[in-house]
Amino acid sequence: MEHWIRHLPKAELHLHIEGTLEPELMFELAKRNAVALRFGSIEEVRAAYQFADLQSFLDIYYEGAQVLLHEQDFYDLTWAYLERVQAQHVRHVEIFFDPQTHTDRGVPFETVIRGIHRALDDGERKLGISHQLIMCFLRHLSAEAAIATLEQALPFRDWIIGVGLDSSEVGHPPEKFVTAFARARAEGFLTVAHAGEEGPPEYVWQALDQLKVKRIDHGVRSIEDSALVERLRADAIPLTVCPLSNVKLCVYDTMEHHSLKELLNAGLCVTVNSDDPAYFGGYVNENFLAAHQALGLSKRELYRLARNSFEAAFLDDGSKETLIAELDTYVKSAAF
């Protein structure tokens, strides 16, 4: 079963590229860029990856990002992720990046996006992984800062499919960013938003009704509101769920308590993703495996999750059909 899962063709739709910064690369970039780290070893970094909640993770996440200074740094970060997930049979990725994490440190927007974009292009040509790029606004910062970031992105709009909303959820509801998202939609960007992770189901409602999002990132607390579950089902709004992340950040005590299977059984378009895999102990295959083992997901349910990842992607119908055909061929040949 593990072999079957590892070779299952799939897409990843919820991945923060800064969250793929493995300790080994962190130390390499710190040395290259003469950035002092408070950690004395790779083992000490890994030992620090014990989080009580989302904010305790974000504190170390932003600290680690300080080693990213030059275009090549962002290229190396992105390329390392792509090489890893190619081996996990990821066929398409939709990557988040947080420009404010870098521009607030004096790193130019152009430096960030050019490094990421160049690696994504190389990944498509050399590794066969198609891609989309989504720019996230940091919700703990002001709405005005989000609009300023959007304006910085406009010269690169051909490289960015959409905008999203991440960082500290509680106390920063989606409605705070109504104007920024309206401006983004007017400029032709699709919209997504983190909601219903630590925040309540009301945040999911706001993301749907006020930000007009096409997908909900996380959304696991939607299960607490039956009317919301019906809305998500009726409107076919995908949820980009990140099981290991939810356990690591104490949204759920254990994987056995996760709502993933319940959401899937409710007829929702649920997908499995890794969020910030360097910090949460696993990339997309590890998330599939952990969910399968803890929740008893059948092959049919795992197939549904993989198919959902293609159906929920921001791709044209022809590209989706090609990827789903590859998935179906694999499943038929692998004794489904």
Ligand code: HPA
The other form holds:
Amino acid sequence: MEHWIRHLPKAELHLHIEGTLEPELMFELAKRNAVALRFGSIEEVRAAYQFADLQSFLDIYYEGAQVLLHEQDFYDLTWAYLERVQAQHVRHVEIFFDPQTHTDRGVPFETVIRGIHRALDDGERKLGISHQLIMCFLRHLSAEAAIATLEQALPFRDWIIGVGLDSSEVGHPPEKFVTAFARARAEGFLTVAHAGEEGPPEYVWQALDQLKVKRIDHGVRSIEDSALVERLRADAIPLTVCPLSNVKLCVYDTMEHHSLKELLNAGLCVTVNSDDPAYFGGYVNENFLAAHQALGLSKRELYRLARNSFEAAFLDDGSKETLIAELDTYVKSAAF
Ligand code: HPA
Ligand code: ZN
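Next block, the form predicted in complex with the named molecule, ref. the form predicted on its own:
Every chain and every other molecule in the complex is listed next, the one we just looked at coming first.
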């Protein structure tokens, strides 16, 4: 079964590229860029990855990102992720990046996006992984700052499929960004938002009704509101769920208590993703395996999750059909 899961063709739709910074690369870039780290060793960095909640993670995640300065750094970060997930049979990725984490440190928007985009292009040509890029606004910063970031992105609009919302959720509801998201939609961007990770179901309603999102990132607390579950099901709004992240950040005390299976069996388009794999102990396959082991997911449910990852992707119907056909061929040949 483990072999079968590892080889399933899949897409990853909830992945922060800054969250793929492994301690080894953090040290290499710190040395290359003469950035001082407060950690003495790779083991010390890993030992610091014990989180009580989302904020305790974000503090260390923004700190780690300080080693990223030049276009090549963003290229190397993205390329390392693509090489890893190619080995995990990932066929398509939709990657978040947080421009404000870098522009607020004086790194130009252009430096960030050029490095990421060049690696994604190489990933398509050399590794056969298709891609989309989603720009996230940091919700702990102002709505005006989000609009300024959107304006910086306009010259690169062809490289960005949509905008999202991440960082500290509680106290920064989706409604704070209603103008920024309206402007983004008017400029032709699709919209997604982190909601219902630590925040209440009300934030998921706001993301749907006020930000007009096409997908909800996390959304696991939707299970607390049956009317919301019905809305997500009726409108076929996918949830990009990140099991290891939710346990690491104490949204659930154990994986056995995770709502993934319940959400899936309520008829929602649930997908499995890694969020910030360098920090949460695993890439997408480790998330599939951890959820499978704790929740006893059947082959049929695992197939559904993989299929959902393609159906929920921001791809045209033809590309989705090709990927789903590959999945179906795999499942048939592997004696489903
Ligand atoms: N939630 C909010 N913000 C984030 C996350 C997350 O899971 N990962 C990176 N930024
Ligand atoms: Zn996330």
